[in-house]
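Below you'll find only one chain, the form predicted alone, shown as structure tokens.
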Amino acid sequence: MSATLTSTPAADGFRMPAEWEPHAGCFLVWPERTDNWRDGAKPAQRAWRTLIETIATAEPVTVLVSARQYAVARALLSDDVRLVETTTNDAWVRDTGPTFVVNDAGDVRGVSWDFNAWGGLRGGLYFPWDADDLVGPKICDLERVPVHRPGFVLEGGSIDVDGEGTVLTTEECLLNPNRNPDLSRGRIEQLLHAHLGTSKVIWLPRGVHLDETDGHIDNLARFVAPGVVLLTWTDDVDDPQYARSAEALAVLERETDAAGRSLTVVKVHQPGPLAITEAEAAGVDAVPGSQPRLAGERLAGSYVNSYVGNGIVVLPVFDDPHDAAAVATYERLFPGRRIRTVPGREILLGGGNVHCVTQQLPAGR
């Protein structure tokens, strides 16, 4: 069992590395709940297989899977993908798993945040979430790394770092009273710095339109290099996303990072807008306590929701006219990595995308 630490990562010389720094592996959770994934979760499982095998070309992959789905996943996935039987509530390991931190000696630790399904009983997306709240410490046990337990509700998709002291987030999410209602903005900043090893928070007002996570940053804006931020954009001034992206751009253009650098903002046009079809909505089981999926409902599609792995970037695409431009933007931003595209619609139908369902383990000693 991993030791639970009483100090903070920053006090012990640890920081959260940028995603483009070297990885020792990647975690995912196998999807199965039929009140979120259509048609018995079979289309989602096929999408996961493609995503897993793509990441596995670049780094080791571990998949957490329930006992009832173990044989299914084992038959679908290649032998070099590690499966670990684990109880979970759903497949969003970016938000339920630990945030890993490292020090200059190459030691690795985990930060296991509290998880309340994006809002608990005040707008959370499913109930119960008790198994997902244990995913963080379970992964730390599996990797035999010490774990910090801040006692602070936070999802991994709500923060993004440059690895050099700066963290991006949104007011819409971290200041939402359904997360940590008793904590001030200043106290939240202190907790972020103490557990991520950062010194500067850049607050963007809101996330992507109708993002059911209450505006996670990883769907709106991400660091792609020190001083460079990729931003979801639309040229349609009548689209509700336009105001959200424009206000984010205004903040980013006047902000500096922890090192005092002005930020370069690269826009990537959103797909669609995309919406759930009648057939897709009909395939999801309607269960009390879970997020309904309704025909015609807009999806929070984004090309920013990608995964930066060892030598690759895994980018969701949507058979959309904007796909090619998104690929070209990533090729320009990551010249030393292969841009690998995967179909993103099935993951998006469940409420997120590639970044939301992955969690990197940084390389240690």
The other form holds:
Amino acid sequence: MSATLTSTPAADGFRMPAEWEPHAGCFLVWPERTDNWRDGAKPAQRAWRTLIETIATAEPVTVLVSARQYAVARALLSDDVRLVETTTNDAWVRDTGPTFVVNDAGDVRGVSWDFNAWGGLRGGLYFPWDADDLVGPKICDLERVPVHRPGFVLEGGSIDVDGEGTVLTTEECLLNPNRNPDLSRGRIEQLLHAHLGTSKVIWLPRGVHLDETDGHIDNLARFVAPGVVLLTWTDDVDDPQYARSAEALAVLERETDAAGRSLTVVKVHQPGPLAITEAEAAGVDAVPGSQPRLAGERLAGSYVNSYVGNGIVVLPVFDDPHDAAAVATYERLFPGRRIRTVPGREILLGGGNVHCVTQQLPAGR
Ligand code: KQY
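Output the form predicted together with 6-aminohexanamide next; the form predicted alone has already been displayed.
The next block holds the full complex; its first chain is the one shown before.
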């Protein structure tokens, strides 16, 4: 078993690297629960297959999969994708997996936060979540990396770092009483710094409209280089997203990062607005205690929810008029990487997107 450490990463000289730094691999979890993924999760599994095979062109991919689905996934995925039989509650490894940290010597450790399904009994999205809460330590075991257990509820999709001391997050999520009701903003900042090796938090007020995670940053705004932030945007002042993006922009325009740099903000227009169709809603099993999926409900679609891998960027597209501009924006921001698109709608129907279902393992020694 991986050693559980009692120090903090920062005290031991570790920091969370930016996603664009080199990776040793990427983790995903195979989707199967039919109260979140329509039509027996088959359309979602096809979407995962495309995503997995795209990332596998760039770095080694490991997929955690239940015993029930092992043979199904093995038949669908290419041989170089590693499958590991693991019990989980759903497929959001960005949030259930560890946040990896590195030091200058190339050592890697995991930080395994507490997971309460995005709000526990106060608005959480499913019950139980005990198997998901163990995904972080299990991945650390698999990778033989020591693990920190801060005892603090946090999801990987609620933080974003530049790898140079700055962490971006939202008040809507991290200050939500359904995560850590007894911790003040100041104490949360201390815990972030101690576990991410950061020294500056930039707090944006709210995430994407109707994002069921309570406003995860990875759907709203993310660092794409030191001093550069990609922000989901709409030009429609009557759209509920407008005020959210505009207030985030105002904060980003007046803030500086940990190194004292002003930030350049790049806007990417949101898709849609997108909504669940009747047929899509009808394909999801209605189960008490799970998030209902209702026809006509708006989806929290965003192109910001992408994955930056070795020499590649993978972003979701939606068969939407804004897709082409989003791809062009990524091509401009990442000139040295292949820009690859994957169909994002099936993942979005489950409540997230490409970034939410991936977790990078940084390259160590
Ligand atoms: O956005 C994410 N990081 C996760 C979304 C979870 C949705 C659960 N239905």
